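The chain below stands alone and is given in structure tokens; this is the form predicted alone.
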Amino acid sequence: MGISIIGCGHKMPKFVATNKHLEEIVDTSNEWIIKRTGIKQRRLITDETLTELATQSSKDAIDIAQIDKQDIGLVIAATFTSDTSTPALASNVQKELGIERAIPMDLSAGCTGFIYALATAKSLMESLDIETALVIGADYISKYLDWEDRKTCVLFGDGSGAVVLKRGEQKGIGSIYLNGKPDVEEVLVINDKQATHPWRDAKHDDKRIHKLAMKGAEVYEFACGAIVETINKLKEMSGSQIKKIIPHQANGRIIRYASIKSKIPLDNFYINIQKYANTSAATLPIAIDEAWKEGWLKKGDQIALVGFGAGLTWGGMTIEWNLPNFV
């Protein structure tokens, strides 16, 4: 027995916010930004909800997989930037899908956070004995950006992608890599507002970033080592040669490095980070829709995932491909 995808979606906002765009709001260029992260355009949440796009990239992966959504035992959101602070992503959408039972929850593990929801949510499966889930992968990152910062506004964009999981006959999961270290320096971090009450001394909150703040530095140092030490896990675990590589998309001088130092080519790695930017957890399950329907993922490949994000956290995990190829 396995757990597999059997379908997957995603959803973009409307709004295109090319380089251009950025050259009119901060001192930065197209140029620049292309030459040190690859990346062209991202889409922007503007009258669209985060929900929304998570219950359509859920539509569309329920939609290829043929199932009745009745039949969803579990939904796990990756997301650190829900719609609400209570209910979580998950039931927004179990509930803008009208699944009447399932279990739903959030998880957050910064941009690898979609790597960690497909393992919970195999683990949850197999030791629940559910048959079907709902992964998701949504992040709306532009309400936390700082737009006067051009170190890190040009960097980010917002969607949502997801995939159903079903339990069966074929491999689908194979090996799962997970580690995470203290951000003790804090490289990549939100800090939320705190709470006001009558006896709490709140003279300091001002002095509290909330907006996102991250020493590029250090990240791109970190990103480097922690996509290297995955595949090489990943290589170990499996016992087998990863030929194709789906990776967070957060740098293209990162995954580069990676290519290099895994001597895996260039073209064995799905790269869209030109088209949106570093949409946090939704860049895998964006990125694997993607790939597979413009036919770079086939029936039979053996792929790996990677990932790394805040916390810091990373990780990764291999898959059999089982989905007939996209016509």
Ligand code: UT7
The other form holds:
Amino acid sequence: MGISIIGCGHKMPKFVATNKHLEEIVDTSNEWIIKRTGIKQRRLITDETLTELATQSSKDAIDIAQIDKQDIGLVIAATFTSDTSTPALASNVQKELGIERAIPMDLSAGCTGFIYALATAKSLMESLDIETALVIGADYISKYLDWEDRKTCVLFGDGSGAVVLKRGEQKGIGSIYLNGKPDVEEVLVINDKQATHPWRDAKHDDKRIHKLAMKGAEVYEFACGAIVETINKLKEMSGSQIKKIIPHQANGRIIRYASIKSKIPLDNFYINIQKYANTSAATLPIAIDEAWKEGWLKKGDQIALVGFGAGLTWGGMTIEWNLPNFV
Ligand code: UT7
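Swap state to the form predicted in complex with the named molecule from the form predicted alone:
After this comes the whole thing, all chains and molecules, with the earlier chain placed first.
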């Protein structure tokens, strides 16, 4: 018995913000952004909601899976940017999809969120005897960006992806490696401390409240270590079976570094950062869906998903890809 991905989908916002758009608002250049990150454009939410994107990507995943949505017993959304602080994004999607009974919850683990969500879904499916689960990765990170800070606003985008998991005969998800350590230096933080009642002293509030603050070079160093550590652990745990890697898309240079250090050719890493930038927890399910629909991901491939991000968190998992070839 195993747990496999039997359907996937993704939905991006309509609005495309190119590097030229960014040149208009901060002191940056198309050349700098491409050279230092590999990003050419990103999608940003304008008149959509994150719930709409997450619902549409889930509908597409359910269609591919050819299941009755009422069979879904668990909905986990990896996100930290739900349209409503409560209910959870997973509950909003459950409502929009009209799933009468399921366990909905959000999971916040930064850009590693989707890996954590898949691992959590697998454990709950096994312990609570759930046959089918919907796992979403969705983030609306642009609402937390400081559009005057060129060091961060050029790096991120919005989007959503989803997969359907099912228990069955095929192996599907294999080895799982999760890890985390305290962000002592506060290298990647969105501060939410604020006065919430009349007696609280506002002088303790952070001036950069609600804005993403990142120490780029420190995060870069952490990310390079985390991605290589995760690939090496997964190789060790799976007996070096990994053929292709779908990594978190934070910077093309981090992926190139991982390719060199792990001695896995760059062509075996899926890369779409040029189109979407870093979409946080949405990155991996978007990449999975595109990699399959473009024909890069083929039936029988032994793949590894690898993520890293705020927390600090990192981790990955191996998956035997069981869906028939899309093209
Ligand atoms: O998903 C969460 C994980 N996030 C990450 O993994 C991100 C990790 N960090 C990075 O990818 C890179 O550190 C960045 C892309 C954020 C920055 O690249 P870098 O090569 O480390 O540049 P830097 O921060 O060392 O800055 C180099 C120069 C600085 O100018 P000075 O001080 O040398 O004059 C920056 O002010 O580049 C400048 N700079 C920019 N210039 C034009 C920084 N951002 C920009 C910009 N446009 N957007």
